[in-house]
Structures are given as C-alpha cells and as structure tokens.
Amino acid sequence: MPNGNLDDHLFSKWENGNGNGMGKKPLTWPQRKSIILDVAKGLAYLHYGVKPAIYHRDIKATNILLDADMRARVADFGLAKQSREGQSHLTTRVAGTHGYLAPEYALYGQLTEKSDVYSFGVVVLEIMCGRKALDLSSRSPGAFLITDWAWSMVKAGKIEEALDASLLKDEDSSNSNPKVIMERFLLVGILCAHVMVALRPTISDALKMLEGDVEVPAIPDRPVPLGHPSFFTDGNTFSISPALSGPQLHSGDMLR
C-alpha cells in the first residue's frame, strides 16, 4: 500500500520544522477519525457481512494498511478463523500479538467476536493517545499497558491529558466541536478494550457510538489488574499495570 501501515505513521519520529529527518508528520485528527471508522467498518463486515463470520484474531497497527488517500484497510488474515453463527471457540492454541490480545482469549482460549473488539479498542487508544499498546522499555516502571493507563486517566478526570498532544494543536481540528468528538472516540476505545467481555460493545454498536448515533455509556469500573500485588500471598510482586481501584476479579468473570 502506498502509505504503508498505521504503525509507521503513529510511532515514527516526526519531521522537524525544516522538513529534515526520516520520520513522518503526525496524523491529523481527520485522518485518525477516518482510519478508526474504516477499521470499524471492516470488522463489522467480517463479523456480520459474511457467513460464517470471520474473526481476524490479529488486529493491530501493523496490520492496518493505508492507501494513497490514507484510507485504512484491514490486512493479514493469516490467523483469521471462521465461526459458526452464535458459537464461540475454545482453543489451547492462542494466536495473536501481546498487548492486543483479549484477556479471556489469552488466558482461557475463548475466542468470540468480542476478542476482535478488544483488539480494535487497543488500536483506537493507540491512535487517540499516540502511545504503544505495550511498552516494556526501561522508561516505564514495570510494563506500560495502554488499556490500564487510559482507563486510569479517564477515571481521574484527565481525559484531555490522555489525548495525543499533537491532536490538540492540530489546525484541522477546529470544526464540529472536535475535542468532544475526540474524547468520545477515546471513551469508545476504552469501552471496547474493557477486560470484561459482557461490558464490551459489539463492533456494530461501537461503530454507532463512534458516529454519534448512540450515546457512549458511562465507563464501568474494572477489576484489579491480574498483576496487582494483592493477587500474591508470598510477598512476590509482578505488577504489569498501575494499581487501580475496583472490584476483585473472580474466576470466570472475564468470560461472562
């Protein structure tokens, strides 16, 4: 594709003011909005437009290609799986990419259409926040998970701070009350990437929220992350996310 993949545009270094450097300019708000809607429509087609439905299983920034007009195309169906209507898959062979995998799929092998919705939510957060889904670098204490971070920022009333700074300086974002729309897209991303399956929308409902046809519901609380020290009784701690307040996660909750 002429413009490569989404990851190239989100995480390459930006060009400097003189136009020098090897990086790319940050995506504008209209471009980001269009890419998110294109991916949502592509997933809606896979889930509802073909029979049997197709679960992609590897939605991530590098698998979203951009054409000459910066329109997005979902690519790489090497891990895709067809499903009989109304059925879910249980598998011991989990495929996908760390940071994008739905927890019920990664932990229990349960694959449904909402596994793709989770991955889509992570991509939306990457686009809106300008941060990678998973960061294991030394810059972050422990590991950085964008799903935990974005949720905690919204719950702390810092939703504007969660947005990519370049979006708020974007000269193209002066029409149609864009900040409100940007915040709506961010909230939909958080909802789609909720740890609880039952609290995620379908991709069809997510698309309606993104387009403003239905209101985004209040963002529900999340269970304490699985890496939280409270899950360990021997004094060892392995925290993969910030300590977030919320109900304890009981066995099987993520499958409901």
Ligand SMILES: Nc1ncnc2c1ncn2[C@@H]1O[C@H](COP(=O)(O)OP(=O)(O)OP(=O)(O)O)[C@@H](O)[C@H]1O
Second form
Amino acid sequence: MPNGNLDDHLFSKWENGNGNGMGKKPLTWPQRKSIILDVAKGLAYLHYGVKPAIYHRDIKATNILLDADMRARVADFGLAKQSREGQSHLTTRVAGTHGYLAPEYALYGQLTEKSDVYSFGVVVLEIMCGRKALDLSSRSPGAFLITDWAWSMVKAGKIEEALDASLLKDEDSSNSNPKVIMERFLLVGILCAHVMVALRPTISDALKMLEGDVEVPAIPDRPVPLGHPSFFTDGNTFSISPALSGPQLHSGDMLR
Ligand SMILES: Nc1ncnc2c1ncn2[C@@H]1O[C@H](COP(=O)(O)OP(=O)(O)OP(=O)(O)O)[C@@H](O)[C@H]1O
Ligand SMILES: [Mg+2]
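Here we have the form predicted alone; I need the corresponding form predicted together with this ligand.
What follows is the entire complex, opening with the chain shown before.
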C-alpha cells in the first residue's frame, strides 16, 4: 500500500526536511474522519456482510493500511476466525496485541464481534487523541492506557483537551473547526472500548453514531479502570477504591 500503515502516520516523528526520512505531516481532520469511517465499514462487512461472520482479532493501527488516496483498508487477517452459525461466542486461545485487546477476551478467551469493536474503539481513540493505546514507560502511576485516560478526561469535562492538539489548529480559516463532530467521534471511541461487553455498541450501531444517524448515548460509568493502581481482586469480585464512584463489578459482568 503506497501510504503504509496508520501507526506511522499517527506516531512517526515529523521530520523537518533536508531530504531525509518520510517527512509525514499530521493527518488532517477530514483524513482522520474518513479513515475511521472506512475501518468501521470494513468491520461491518466482516461482521454482517459475510456469512458466517469473520472476527478479525487484530485490529490495530499497524494493520490499517492506507492507499494512494489515503483511504483505509483493514489488513492482516492472520488471526481472523470465522464464527459458527448459531454460536454467540467462541472460546479461543488469546492472540492479538496488548493495548487493543478486549478485557473479556484477554482474561477469559471469550471472542465475540464485540472484541473487534473494543479494538476499533482503541484505534478511534488513538486517531482522535494522537496518543498510543498503551505506554508502559509512562511516568504516571501504572501504565498509560488510552481507554482509561480518555474516559477520565471526558468524565472530568475535559473532552476538548483530550483531542489531538493538531486537530484544533484551524489552519484554513474558511474551514470552520467541526469540534462537535470530533467530540462525537471521541465519545464513540470511548463507548466502543468500554470494559463491559453489553455496553459496547455493535459496529453497525457505532457506524450510525459516527455518521450522526443515531445519538451517542451517555457515556456509562466505567466501574473498573483496568490500569488504575487501586484495582485489586477480592475472591470472585473486583473491588475498587470508594473514591472512584461506580457500581461493584462481578467478574461475570464483563461477559454480559
Ligand atoms: N501491503 C502492505 N503495504 C504497506 N505496508 C504493509 C503491507 N503489509 C504489511 N505492511 C506493514 O509491514 C509491517 C509489518 O507487518 P506485520 O503484519 O508483520 O506486523 P504488525 O502489523 O506490526 O504486527 P502483526 O503481526 O500483529 O500484524 C507493518 O508496519 C505493516 O503495517
Ligand atoms: Mg500486521
């Protein structure tokens, strides 16, 4: 693919000329929007356009390739699995990439279409925030996990601060800054990457939300920020510090 992968465009250093390196410019908002919609449509095809459905299992920025027109293609079906008719989920040996794996799949090996939705949500957050899914070298307590961080920014009313700064620079004054739509995309990313399966939309519902055909529901509480230092297990129940409001989560809840 002439334009390589999404990860390079989001995270490779922007080299300042002298003929060295690829010299990638930050992706513009129209490019980011069309990449997100292309990936959502690609996944909707895998989940609903073919029978039996295909679960990709390795949706991440390096597996999204960009063609000459910067249209996105979902690539790398090395881990893809076909569902079986009438089966709600597969239980399978876990494969995939840290930072993009749905918790119920990582912990219990339970694979459904919603595992791909989770990874898609993480990619949406990377695109909208310009930050990597997971940073183990982060100086903040524990690791930096984009899902926890974006959720806490929204809950703190700092939604605009979560967006990639380059998105908010209005270089072209004739092009009004569509902040409302950017924020909607960010919220859909958070919803898709919710810890609890039942609160994640299907990819076709997520697509309708992105396109503005369906309202984005209020972002539900996230009972267990998985990267939070106060996360600990107590028998069969995950408990959390009372400072973080939210219902207690029983381990089985993640599977519903
Ligand atoms: N057809 C292609 N055109 C351009 N770049 C490609 C193409 N196929 C793969 N790549 C790039 O080649 C690199 C290696 O791909 P590879 O799939 O082996 O590793 P990965 O995507 O980082 O991890 P994973 O093995 O989990 O998919 C990646 O950066 C990928 O984006
Ligand atoms: Mg790959």
